[in-house]
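Here you get one chain, nothing else, as structure tokens; it is the form predicted alone.
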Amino acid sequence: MAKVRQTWGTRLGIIMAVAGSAIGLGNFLRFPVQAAANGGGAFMIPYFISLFLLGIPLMWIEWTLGRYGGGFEHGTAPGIFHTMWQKNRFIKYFGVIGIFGPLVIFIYYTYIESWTLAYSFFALTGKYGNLATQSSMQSFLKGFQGLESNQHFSSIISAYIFFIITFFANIVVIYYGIKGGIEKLCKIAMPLLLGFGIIIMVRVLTLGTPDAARPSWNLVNGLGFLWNPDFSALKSARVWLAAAGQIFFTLSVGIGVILTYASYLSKGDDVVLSGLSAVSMNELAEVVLGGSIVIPAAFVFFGPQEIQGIAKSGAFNLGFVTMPLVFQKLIFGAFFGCIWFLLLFFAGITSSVSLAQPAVAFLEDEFDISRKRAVSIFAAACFVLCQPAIFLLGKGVVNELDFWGGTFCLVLFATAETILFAWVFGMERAWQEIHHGADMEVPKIYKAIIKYITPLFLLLILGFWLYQEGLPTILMKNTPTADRPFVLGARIFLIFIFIVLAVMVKIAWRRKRLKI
């Protein structure tokens, strides 16, 4: 008896949960940090045509192969892209960049994450409630991430325990699939999330100026430090790369997630219009409240000198030294700081179970094997996977896996998909393929942006990165001397889960010829 694959429930399930993976920790912590220090208002400029030349274009593109290689039992990358050139025998390979990058990506980011719900804790029992600086936050956070003995922590063992709890949270969702499962979760999460962040807004857009002495450290300045454009920036070449990776970010295009979660629609489901939705849904979240947050509450507090140094001190110092402190000058403070780290827990986990299920999906369709038994491999595996984020956080082996997994392979993937997309499979094709079953009509122009535009934005981009970057990068030649050891330790670590990878996939479709 054949298998029947999972499918959503609603039409609302599958925009929610590919809008959960969308919305993660980037839209909060990482865009406010790219916008103020690549221009402010100006960054914006480079990031809408970002949006539109090259988000939407492979929303659309990601959702429309998903659905395509769903029809043929296929839910990952490797089995969609030999559905989509049959007479090449090399290109399922290709595919397992899709599989790989969501990979580590996820034995990184169910750490992280983890942080969040320590903090969400902290903030209710008052744990970091006596510290008044900068520097004493940044102890605390060092504590407990396990890179120092202080008098908050002694050891690594509180931040393993939050681990546990959350890659435990994150099994026991991917366990119960796609419908009762992950749609369950984000039908729950994403209204908890968008209330916080509307609860969060409102509080930081009435903080008038906290401090009548300082008349200038107001809301209205703050807002303007992030938003005031500075539009020399826009001669940057850099700034143009960091809006184009910003967006990559934020729609998790590229990743090969989309495809997976559009593999489970049914032939005759809109892509145009969920695409879209899902896109929307994600901008409200990263543009209005990631924006109207972090850099305008820190501004208040901290001031216009100080907040050049907490803008460029990067996303992990914004989100756990400078907001904790900024919530801590506020009545209710414990409340904020609270519901603040539980937003980020539902951004991250409905991230990382969208993470998880291409190599679920994968182990499912190609191997023919129970959910049961494909969770059971994958949480195995990425239990022990995850051990050298954590162990050897302060030696850039995370810094690396988020390089490599999480930025590189995104534009690298999302540039053969577009090619594959409109070239292999033909432009004609792919565009009915779009519109079947739409409710509304792309608009025709996008018919070019997608062959041309969007491919030649995304060679352009690597040809750059390989330009200015490549081999620097390659020779670790900006990585302190003392940690290329594990830099290097890491990229061996890289190659050999590229290669399981790729064995898994020739032993896949050798099973499926010999059942031929």
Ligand code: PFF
The other form holds:
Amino acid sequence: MAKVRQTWGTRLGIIMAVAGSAIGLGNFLRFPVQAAANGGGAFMIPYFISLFLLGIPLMWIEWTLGRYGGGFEHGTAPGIFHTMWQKNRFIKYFGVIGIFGPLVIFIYYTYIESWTLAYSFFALTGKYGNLATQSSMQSFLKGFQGLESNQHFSSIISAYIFFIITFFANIVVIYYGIKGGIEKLCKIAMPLLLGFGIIIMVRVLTLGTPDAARPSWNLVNGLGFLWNPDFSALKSARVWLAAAGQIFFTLSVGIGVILTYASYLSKGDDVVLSGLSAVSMNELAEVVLGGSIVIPAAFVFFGPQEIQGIAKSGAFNLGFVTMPLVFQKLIFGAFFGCIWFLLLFFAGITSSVSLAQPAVAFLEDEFDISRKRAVSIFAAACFVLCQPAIFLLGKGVVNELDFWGGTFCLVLFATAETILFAWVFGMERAWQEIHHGADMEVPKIYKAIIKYITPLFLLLILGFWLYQEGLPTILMKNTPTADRPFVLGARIFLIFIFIVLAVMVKIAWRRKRLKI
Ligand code: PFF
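Since the one above is the form predicted alone, can you give the form predicted in complex with 4-fluoro-L-phenylalanine too?
Everything in the complex follows now, all chains and molecules, and the chain you saw is the first one.
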């Protein structure tokens, strides 16, 4: 008997799920750090240009292609690309990126997500309660991550336990499927996340001037530090790349997960308004919540001098070192610390399940196996694949996975899918396909944007980015010598995963041909 393809329960359900994928650690930690480092308020100019010329078009493209592919029982890029361009025998291998990319991000993202669960527990139990300086909190984090053995942690064991809990929670959600697992999770986690975010934002925005002896350490200056525009930043290509990169990462587009989520829609379901709603929710969470919490709070308590270093020390330090210190200084700090990390955990898990789903859908759709078997195979394989991210964290391995999975593949895949959509599939057909069952019309100008501007913009970014950041990274120019063997190992590991997936595509297609 033919399998019946899963579907979403409600329209709100899929919007919540896509918004859940989009709203993640990137909104609360990555965005403020990127904005502060790349021109502050001026960053919003390339950011919004990228949103309108890349983010929104790609969101529509992926929703449309996903729904189209679902109609042919394909929920991942190899099958979807092949259906769109049947004459080309190789395009399905290019589609492997749409499974590979999410899988690679999943490998490190889930581990970081597990820290948030651990820290919400630590906040509640007061485990770091007596630490008051950046350096002591930093060594707490290092001890936890197993990077050093100190008075706080003698081994990585507690981090490992939280990882297993988090990994298992992800597996349980996808085991219960699209409607029973992912949709249910998002319907509960998303309102909680937004609620917690609002509570923390209001607390931060009412901080005023906590220390009367230091009147300039106040909220308004904190907001100013993040938002005052430095227009000279716009002359730098790096700032434009950072803005475009943030748009991809935050919206979860250009990687294949939205394709998979949309493949569980039916032909008559709207994609235009739904896609736009998910984008709007993400932007609200990113610009309003993400832009009002970490940087202003850190400024108020650490002042204009220290904030420079803090903002440069990266997203993890801000989230796991500075924020716990900030909450220590507040009344009911344990409560605020706990909900801050729970907020991050909910943001994380609703994103990581979306990263797992393409691999699971690939096994189900292309090998005709049941969801439960597919999830079991995924869990076993992925558990092994996660180990290097955990044990080689300090050796540059996570950065390497993030570079290939979270940056390189994104730009490449986005370029390919836009060209396929607008040029191979054909813009007229594509336009019709977008509007099937649509609740609103896409502004006409987007026909020209999707056909010319988005691909051009993407090619430009790809070229610039390869030249500016890609080549030095590929050649390991900025990698410390001691880490090079590990980074090289990570690359071999990635090539191995890619080849295995490509061989699986070959086998799946051969089996299908034999069946017919
Ligand atoms: N959008 C997520 C965030 O902002 O944290 C991260 C992410 C999830 C990226 C899913 C890519 C993806 F496919």
